[in-house]
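Just the one chain here, the form predicted alone, laid out as structure tokens.
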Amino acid sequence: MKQTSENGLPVEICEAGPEKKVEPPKIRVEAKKKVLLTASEATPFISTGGLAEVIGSLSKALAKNERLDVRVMIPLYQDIKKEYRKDFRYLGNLFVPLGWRSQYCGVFEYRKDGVTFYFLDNEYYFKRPGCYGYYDDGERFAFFCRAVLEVMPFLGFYPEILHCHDWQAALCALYLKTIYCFRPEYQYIRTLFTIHNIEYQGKFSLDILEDLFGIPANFRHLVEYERCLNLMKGAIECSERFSTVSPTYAGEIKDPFYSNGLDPIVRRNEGKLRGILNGIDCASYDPETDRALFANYSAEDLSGKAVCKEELQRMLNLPVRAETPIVAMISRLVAHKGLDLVKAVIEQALRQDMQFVLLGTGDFAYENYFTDLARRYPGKVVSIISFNPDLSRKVYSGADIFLMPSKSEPCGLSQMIASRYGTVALVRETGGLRDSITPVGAGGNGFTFRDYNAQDMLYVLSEALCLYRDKEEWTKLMKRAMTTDFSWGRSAFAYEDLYMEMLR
């Protein structure tokens, strides 16, 4: 019915009718995207270097996104820490075809930090000390990769993103695209292959393609390169995307100087290439809470760092002098870490007021050189030929300058960890070092030099030692280093974007 308002305009009046039941709007729950990371190692279970830290930290960061179901598969090595192993849950076993063989595979599960970890067991391949360095590494990791694909129906878990890391997991991408892609349940899996170090490509003889790897001869062209089988090349060819662990390194591997011969393949596939800088686990590397330190401290209260330095000097039998800067290196002792630059000028550098501490293992020639250097410079040089995670944290926190003059460095974590502990990094501008450390002259968080030249490194080191005497400026620099965002949150977000791009 209609009535008239005070100003003469008609007004519609609704008469009361029977009450209608209003249905609440239906909320659409989107299914989680399934992501499976495959690699040869992962923290906290077993680690030989940066790859394990990336797998452990990246998976945890990705799992914080409620849209992702994140899982990880690694081999069940003999040396996996017993504190975790005792809580593994046995799911069952199956047999994995590999060439003419059919091998047992046990499947174990463990959940931590929102991530489901699977451990693939075969005592013939993995009940050995360590992870690598055996004559049959090709066969061992071929079994692992084939088992990753075979375990999927056993678990009822088919990922939308299969994220493979380094040559040990490269065959996952090849097997998926050559053997399993003809099965309907595998057809929607997209593969991302991440190169952590292009130097290690997984090269093998051509005559073992079918017998050892079980790949039909008609797919030989995918892995053949320079008269051998190259598993990294095959993974690049077969993956929807491939990535490196820093943007600068993604550009560098197109150059023959950095690519170890693989640059033609990288350039041919560069449309699929992405570079995403690694992060570090900031909860683990936190000077406020780290129990390995002599004293805890923060960017707001640095008093504990002075205690760490004093106690480190006492422990290493160095003169306890607060005004003398400690220059530290924690590194594998191999050529591409820039150790030839250090050898060329370290004795010149030692003429200045500084102490030098080296921690690491590697080539005998470098181990012997630095051991002899410590013998010739007592009270100035300490060389510890060891892999010691607890001691490394004491060195990170007690040193003043962290030296990392790498010839090539895909990402590098040590410069980020050192910065987190207020130890100012001095790096060469390559790979992830360039992406994470910016020069102090531009208001940055460390010291850098560009050319691979020993005198350039010595010049910048002398600058750093000079600035150390200016306590006010040095304190500001330490705080900038400590407050730089090296967390996995930023990196995980970039990987999530890449996953979604692949799915689109």
Contents of the next structure:
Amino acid sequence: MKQTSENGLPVEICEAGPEKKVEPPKIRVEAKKKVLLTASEATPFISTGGLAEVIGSLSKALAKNERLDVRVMIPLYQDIKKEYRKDFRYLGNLFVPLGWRSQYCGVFEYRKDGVTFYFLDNEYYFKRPGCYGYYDDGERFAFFCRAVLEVMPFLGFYPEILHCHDWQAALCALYLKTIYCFRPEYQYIRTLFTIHNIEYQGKFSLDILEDLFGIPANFRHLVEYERCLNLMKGAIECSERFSTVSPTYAGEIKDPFYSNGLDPIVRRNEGKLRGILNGIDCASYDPETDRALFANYSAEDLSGKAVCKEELQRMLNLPVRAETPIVAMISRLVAHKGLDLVKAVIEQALRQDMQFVLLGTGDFAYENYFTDLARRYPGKVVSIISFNPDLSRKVYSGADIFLMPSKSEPCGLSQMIASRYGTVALVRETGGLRDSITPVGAGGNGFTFRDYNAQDMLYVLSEALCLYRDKEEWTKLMKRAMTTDFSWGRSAFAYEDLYMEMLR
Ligand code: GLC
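Other form of same protein, the form predicted in complex with ligand GLC, not the form predicted alone:
First the chain shown before, then all remaining chains and molecules of the complex.
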């Protein structure tokens, strides 16, 4: 007879007749499945954007599941926050083969929220400011990926699932399939490769395959694409499954408009592709407790949000007017974020009663454009050219409308964060924006437009500014946005299902 014990574990109880000996109950405890996430950044240690947020919050959500043993590996950059670094535990060091070289690798460990984080140290590669943008990025991340596989015997930890994220971790999948899977300890490892943005594929010259990456020439076909080494292509070919960060984007990357040239590879491997929508860390992004805000609030009591708006206007030297809607953008200033649409119609939009706040860094031309716009519209436009997580929370909470008209958007987290703070999102229906924001007309949580067209965006923005004047309807909309479930719950289960499918 099967029953469930107090702690939820299955218990087998043997029926005992009067003449039978009563056996003690046998408790069958299944071993946890070992999952290793590898990536180039993770919050709270180091972050340049959405990838880090996902590694930090997905691993935490997965670790809540008692069936999984979740660990994460990232490089030990110089910029890893001191407040964490001082508590890292040094586990030892080893030498990692990389082409004809043999490189030092120190291993540090830190546990947080049920997740074990490992930091792989090599000062020549990572003791530099920032994470990327160096002439030898290919070699730096090749070292990192090779070290991920070399560290396994050192730790005595061979994961069942190796979950690699973006091109910087793509070589983990390639090394496993070309070098390590022939060793018995590695043969049961299954790899999942997640694409956070297909625009960044990790392309390098063909002649560094053996010398730098140390991949034997007979495997060149796996990684060669359009006369380059293409690490994302290689990881798609070598992984048991590959995924991307929203169901809509999983469909879009089969199309040349979105694929940056990789659509033939995506289509050929379509059977292995899944789309799982990202979540956000709802405990960190909680207007009720967030200490970066000028005042706290909730969907039940929105009074604090009015304070946030007033203080934001004051801080940014904007006229303090409760009835003027603030339209905000917090974004990397790059083309696929739809900035051309904004440039085309923002001055038309500014004829209406609104204030516009932009926060972000990126391409010089956009930085210049928005700086100049703010100069020309004092008291209406503020552009802050900076990456500032604390200020971003003040803008998310103080604004009324959050503009995100991306040309392509694998998932996007800002629209979810803004919604959680009661700032209604206005998005183009693409990728994760389409999967998280539904139009107000259909009882949804925001405003959307379909075609990549500036006039369509302007039309919907004008609709939003108009609805803003109807306080009752607007409050209902804010509450719908704030109570939409953007947590990891469902998606963390979807990843677990995918892991199990890969292990079957
Ligand atoms: C990338 C994508 C973004 C996504 C994030 C996390 O930054 O551009 O859309 O939300 O990764 O997956």
